[in-house]
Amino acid sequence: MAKHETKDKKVTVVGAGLVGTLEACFLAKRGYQVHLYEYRPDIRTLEHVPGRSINLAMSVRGRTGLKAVGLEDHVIKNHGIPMHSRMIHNTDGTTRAIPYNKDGQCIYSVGRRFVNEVLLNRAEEFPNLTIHFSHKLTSCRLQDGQASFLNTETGEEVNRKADVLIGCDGAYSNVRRAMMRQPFFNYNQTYIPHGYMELCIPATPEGEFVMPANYLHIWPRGQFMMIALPNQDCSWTVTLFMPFPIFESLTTQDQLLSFFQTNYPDAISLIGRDRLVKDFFANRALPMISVKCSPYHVGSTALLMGDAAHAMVPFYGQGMNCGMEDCVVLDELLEEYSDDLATVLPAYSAKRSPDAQAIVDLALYNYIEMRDLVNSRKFLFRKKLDDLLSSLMPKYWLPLYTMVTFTRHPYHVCIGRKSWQDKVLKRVLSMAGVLGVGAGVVLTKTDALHGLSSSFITRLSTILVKTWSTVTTAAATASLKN
């Protein structure tokens, strides 16, 4: 409970997806009178939920949000499937694992629908939280927290006045559309030229996984890729990402099978030839959008959170995690400023906007990494070096993926530290005289990466550490203070 009494403060949350429902729980826990509105019917009653169904990769930021409302153990221990590495599938059918970090930390595959239903169940436990399904937002006046809804089942119009209106209504947010009419509101959206399509790898007839379960499986192919995340029923949610022109070129069964035989030969038997053909032509490639905007608030009466504020492509697995962390950050600010909304909302915009915009950019970059760079010997050599330096100097060196996925360091700080590490590493390698040796080994031998001997790594690490201690300790300390 906040330091100031909140029981008389009313909040309207638009959107009962993952972020909206979690935020409603946070606010109800603080004592606010919360009304949560959702355009769809109650998903717990539906056989099929319309909209995105890409599996979610839950990491520390999302888990922190669930923990605050008492759901982390229920979701992670009872439903999450740990994935400790990427499993790379080559065109010749061979595979190799790339651990996410040196400490064996993992992310968890969870179902979007399952997490949403668990959050809705939790929301219903709060007596000061009311959920309104099948209510479409028709208009809002942001300056006074006023919102009007149409009950799509009865045709009734509902008007709701609140101390604050929070838009958690997704990448195509109606609340954000209203905010765009405000002066000094900045907005940018970008559709990437690649789409996605979901397929499925079924379980074996015995109900078991057909591939090793505790991995995020990736088929990287340069300009396109396919990934697979494990499900509780031992099936796999497969997502094919590639440019729209390639999707559009595959118009016949023979073209599709030839494309898969060339690029994903092992996936044909995993998915099943007939099922692949049926599912591919029964679906269509869907677009992916990035959204940036600022500020996220209007005065003390309106706020954007989640995809409404920062939609991102799914390639860093941070869309849900970032949105759930939004709820944590807002709660921290409400606590810090004793629920003074006039102070909290501007502080939230100032604090969250740089981080959200940073992860939106980083998510797009990670698509390049996943579809292409994971096969680069230079990339893999750098990853080994990052892990080595992190082991030797954990206070000064963390790989970017580790910072983003396994800590709550602000996203923009993670990127800043990565840039700083790149500069330091370049300087250290240059001064140590090993840049040419390392590059020569990596670039001139086809099996160089796997052939890096422990003695080479040891000698390299000794040189790096000695140089590091004399050249960069002061800079590292200064960087960590920022």
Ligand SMILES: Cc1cc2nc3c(=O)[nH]c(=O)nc-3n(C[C@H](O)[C@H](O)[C@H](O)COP(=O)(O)OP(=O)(O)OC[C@H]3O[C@@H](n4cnc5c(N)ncnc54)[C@H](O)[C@@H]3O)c2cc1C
Contents of the next structure:
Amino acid sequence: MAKHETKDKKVTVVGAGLVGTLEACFLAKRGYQVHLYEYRPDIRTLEHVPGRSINLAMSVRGRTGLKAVGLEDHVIKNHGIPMHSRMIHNTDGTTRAIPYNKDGQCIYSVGRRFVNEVLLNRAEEFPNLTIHFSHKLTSCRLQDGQASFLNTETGEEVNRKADVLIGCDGAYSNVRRAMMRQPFFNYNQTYIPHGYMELCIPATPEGEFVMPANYLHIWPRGQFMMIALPNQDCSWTVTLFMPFPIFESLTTQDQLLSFFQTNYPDAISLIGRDRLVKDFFANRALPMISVKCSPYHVGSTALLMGDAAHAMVPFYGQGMNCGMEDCVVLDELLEEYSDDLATVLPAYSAKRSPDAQAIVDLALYNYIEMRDLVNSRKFLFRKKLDDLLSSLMPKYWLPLYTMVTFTRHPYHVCIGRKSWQDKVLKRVLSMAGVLGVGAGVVLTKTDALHGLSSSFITRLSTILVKTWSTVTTAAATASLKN
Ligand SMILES: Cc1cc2nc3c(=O)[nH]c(=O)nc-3n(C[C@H](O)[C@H](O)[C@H](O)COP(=O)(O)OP(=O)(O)OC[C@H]3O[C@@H](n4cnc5c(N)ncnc54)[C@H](O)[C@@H]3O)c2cc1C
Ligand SMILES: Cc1cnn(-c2ccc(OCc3ccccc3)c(C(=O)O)c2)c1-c1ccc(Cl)c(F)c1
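Output the structure of the form predicted in complex with the named molecule; the preceding block shows the form predicted on its own.
Now the complete complex, all chains and molecules, led by this one.
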């Protein structure tokens, strides 16, 4: 296929967040003339950057995007804090670690601002990439890549025509809003009844971590999930997920402290009683939205990427990872079709929307599943069962979280395996139910749940061996299908 010249092709990217800035780098690297417009001022000049989350879990899909523009080592090796295991906090204050991966793979806690600044610095290295800060997209014409911006510093209106307009303007995208006027553009959004609030566990006076550093700390309390990710300054960003009515019901200091004493007693001393009260009442719980839409393109002149295309609830830690993988997928298609945009954009929609919609669904599913894990025992049991099944049939059983987080298996393949895994789990648990009384006694009377006692494992293994032929046949069939 004849190579389509890129050096004369203009691209307007709207939104210099994590995905827009990365995409601008990808396109500039291919030789396009790129103009990146961002509503906010240059975050590198700001004292404090208001944001939706201070740190994020980065895994292989995001790392692959950073690697393509030469930033993986800078972000991961020099900045990212590895989280090798989950640290599960029980209501009695005891904790339990469960490693993520036998091969030592891990996820990394990275600072949102740091990653965005690193991407902006990289973007400025491209002579064919111009960044326009404090420029808000006010309107756009998708059919010819025309866009109008308001320079919020001067009040001046700026018009930009390009060969393609790419909306990376986040979950409440204006480019997507324009797309909604297109015939056959499908869209749906869901606000979940939970909100989230970020709190902080400070470093010690000596500047040390107060909890073991290389863990994703999780307080699984069903409706009241809470997590903590480590920051570079040895503090922790805590995210509290609760139904809005619960947030609203905690109106006094006593109500708040009593709630935490019941659900997260260890967190009171970790955060600090006075700081907890101050920060909780100084913050407000923020909403979480799930957005699915398709197609992502209009002809060869407009495209949606990142949260603008697929905003997801944060219960899988995949939003940024998915958006960065969007950039990798688009680049592979530009390479495959020699930058023929008329072919690439429809191909991108066809390839990416099933996967993006799958992870949006999976994140929502995880929200529901974790909401039902009312305590650590259930959370631990699920994880131990996953580990047991994957050790018994490694070729067929890869825990879903492992598949999503530690591989680049297409998301739609992961969700396909999930339905099969759910069927097997139901069969195994119903078989185990036959021994339920015995197993129940064993599990409740000892700390077997945590260690999954050898008698339980023997019994479960017997069941599995008995159902071995069924499971492996089903697995073989399923894996052939996917
Ligand atoms: C609480 C929480 C925790 C999360 N944790 C994780 C995690 O652990 N791991 C993970 O992978 N993901 C996580 N995410 C998701 C992740 O934050 C998003 O998926 C990611 O930021 C999406 O990047 P984006 O560039 O597409 O959109 P955004 O980051 O929203 O960037 C959009 C940019 O467009 C700009 N913009 C908007 N409108 C306009 C306009 N009209 N004109 C010009 N510019 C405009 C905005 O100013 C912004 O800079 C989390 C999200 C939340 C809310
Ligand atoms: C930010 C981030 C990065 N990854 N994860 C994550 C998500 C889900 C997980 O398990 C799903 C599961 C547990 C138990 C049973 C079924 C499924 C695990 C895990 O296995 O450790 C880790 C999160 C996260 C985000 C929000 C909440 Cl509330 C949360 F708890 C963790």
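Take the two forms, superpose them, and find the largest set of C-alpha atoms that agree within 1.5 Å; that set is the rigid core. Positions refer to the first chain, counted from 1. Predicted model only: the values in this text are computed from it and were never measured.
N283 shows a C-alpha shift below 2 Å between the two forms [criterion: core-superposed Cα displacement of 2 Å]. Taking 2 Å as the criterion, Q33 does not count as shifted between the two forms: its C-alpha moves by less than this amount when the rigid core is aligned. Relative to the superposed rigid core, the position of the CA of L341 differs between the two forms by less than 2 Å.
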